[in-house]
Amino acid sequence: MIVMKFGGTSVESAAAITRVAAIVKARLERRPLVVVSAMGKTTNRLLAAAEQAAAGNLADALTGAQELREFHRSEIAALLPEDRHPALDAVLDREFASLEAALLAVNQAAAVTPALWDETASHGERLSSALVALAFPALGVPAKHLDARQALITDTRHTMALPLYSRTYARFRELAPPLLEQGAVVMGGFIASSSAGVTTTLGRGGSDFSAAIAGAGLDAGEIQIWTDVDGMLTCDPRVLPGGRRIRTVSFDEAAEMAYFGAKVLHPATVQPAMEKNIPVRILNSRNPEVEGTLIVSRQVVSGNPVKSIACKRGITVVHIRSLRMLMAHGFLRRIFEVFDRFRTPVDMVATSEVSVSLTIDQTHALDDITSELARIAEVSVVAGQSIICLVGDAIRDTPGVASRAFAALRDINIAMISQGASRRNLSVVVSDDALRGAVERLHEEFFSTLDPEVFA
């Protein structure tokens, strides 16, 4: 069997769902479990309604919910024969009664608590999965619905829950096979529940993670991530259009690319697939004839030492300097304890005896962090920076990669450099303004000729 995950843009409308149905129908013999995200921007609209309810504007929040109901009904009704509209209304009645109860709870609490965030946000995938399962038969695809909250069991941490893998895999093996005998199985991504049955979520973008967990639990032959691009590219098309499609990459390369900005893949996705040695394929739901990008466990030998240039915008660099701490034991520990205390992850780090520079992309606690650090060191902050990451399994073992990169960037100011923490990346920090020019030069340097076995 295979797992097929479709993102929000792939199920955003009646026309999009019709395309998805045709893709699934062509693969019915492979017994697909279909994982869907919320339709279009539904999650954003749900959370906007929750914020309104928390601010005391319950009427506006309920109006927003009603508009969402009308949107879902309009798109799905267009796909169904008249005699199936009562079934559609039954799904909508159930889910929007639950949503209105969640918004009322938010209003009464005057806050979107983590538990209420999960409960409210979960309605996007609860709706899309139930409605896509309802629409598929009318489009020639026999289908059954599986509520992800019955199969995917997590700890009790809300908004970014961690799966309890052994229990989850057992539930998938129990629940999915009987349904797969009857046709495609449709499940919502992103959502789960605790052992006590309380709704949890895996974090924004977690539908990819859901698909990988389902695939690992069911020993799938392949996990397919259907999105709106032809696969993973040699550069981020939002920064520099015209990148070439990568035919095959390793799991390790894909993880680096995802973490440093390749939005077609959630960084956590590769973990369950890697552990079970299940290949992952990135495909385009608007261009299904293209073979996409295949992600495999083995190292992919290539004539190009760099497979892709990943980018992460909106980075802030924090410089920490203290002559008093020269060679002092525990200086780094004290620094990172501050970031840990304020739950702020660090991307890149560069050190000397008396100074540390590091990058962050979450600045919600930056004032508190700098105040704490100022007790032990001089602190300066530079915003508006970008990380550029050259990714490739062969980077460390190929002579001259760094010299080629720095020659290409010879007249661009580089704020930080990192190589060695990972075998497969070379990262630099430049200003946001210099990002496109830097990526363009690096792309010309490393991809002027391509290994046809690895790139399309």
Given for the second form:
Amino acid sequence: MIVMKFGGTSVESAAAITRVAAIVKARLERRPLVVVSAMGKTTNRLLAAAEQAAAGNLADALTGAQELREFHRSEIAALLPEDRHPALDAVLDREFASLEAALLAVNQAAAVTPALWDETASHGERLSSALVALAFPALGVPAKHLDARQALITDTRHTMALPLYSRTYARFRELAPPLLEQGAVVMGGFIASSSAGVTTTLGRGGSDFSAAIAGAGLDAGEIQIWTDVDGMLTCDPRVLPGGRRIRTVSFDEAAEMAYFGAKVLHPATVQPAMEKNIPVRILNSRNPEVEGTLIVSRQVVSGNPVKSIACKRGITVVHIRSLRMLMAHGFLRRIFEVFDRFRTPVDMVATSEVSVSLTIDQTHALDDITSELARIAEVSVVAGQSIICLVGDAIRDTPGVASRAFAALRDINIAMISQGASRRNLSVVVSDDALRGAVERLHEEFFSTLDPEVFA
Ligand code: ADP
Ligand code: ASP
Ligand code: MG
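Please give the corresponding structure for the form predicted together with aspartic acid, as opposed to the form predicted alone shown earlier.
First the chain shown before, then all remaining chains and molecules of the complex.
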């Protein structure tokens, strides 16, 4: 069997779902488990409604829900014969009654608690998966719906839950095979439930991770991530258009790219696939003939030491200077303990005799963190920064990558530099304003000649 995951843009409309059905139909003999994201921007809309409900504005929140209902109804009704419309309305009645109850609970709590965030956001994939399963037969694809919350069991860390792997794999092995006998199995990504049956989610962009978990549990022959670009590209197209498609990358390189901002793949996706040695392929649902990017367990040898330039915009740099002359023993531990306590991941770190600089991208607890740190250090915060990360397994054994990078960036102010511990990345921090120019120069330097075996 194979897993085929379709992201939000790939299921955003009747036309998009029609394209998805044709892609799945052509691969039915490979017994696909289809994982879908919420349609279009539904997750953002649901979370906006939750914010309104929390702020006391229940009427607007319910209007938002009503608009979402109309959007789903009109796109799916366009795909169904008249006699299937009652089935469509039954799904909509069920899910929107549940959504309204969630918004009411948010309104009463006057806050979007993590559990209510999950409950509200889950409706996007609950709807899309039930509706795609309903529409598929009308588009020539026999289909069965699988509620992800029956199979994917997680801990209770709401908004970023982690799977309980052995139970989850066992559930997939029990539930999916009988359904796969009957056609394509359609399941929502992103959503799961705790052992107690409470809805959880895997975090924003988590449908890729769901696909990898399902694939690993079912020993899939391949995990396909269908999205809106031709594959992994040599640079982030939102920062610099015109990047080239990478034909093949290693799991390690793909994980590093994802971690440093290549949104095309959720950072956790690679791990379950890597453990079971299942190839992952990134494909374009609008351009299905292109062979995409294949992610494999071996290293991919190439004439180009850098495979891609990933970036993360809107990063905050925290400079911490010890109040003593030297960094005393235990100073770093005390600093990281503060970030840990406020559940704020640190991405890049650079140290000197008396100071530490580090980057974070979640600033929800920054005020608390800086006031804690101020007891032991002088702290300054610089927002509006970007990390640029050159990724390639060969960076570690290729002399001259750093000198080429710095020469290319010679007139750009670099706030921080780090070679990742894996030595397969070289990262710099520049201001958001300088990002595009910096990526352009690095791209010119590292990709003006391309190894045709590895790049298209
Ligand atoms: P989906 O909804 O299918 O999950 P996402 O928006 O999460 O799609 O991811 C696809 C997007 O990732 C692309 O449209 C592109 O803008 C972005 N992206 C960032 N870096 C890269 C990269 N190196 N290669 C390809 N796409 C990238
Ligand atoms: N719908 C979820 C989100 O927007 C999950 C996903 O698309 O992967 O974050
Ligand atoms: Mg995504």
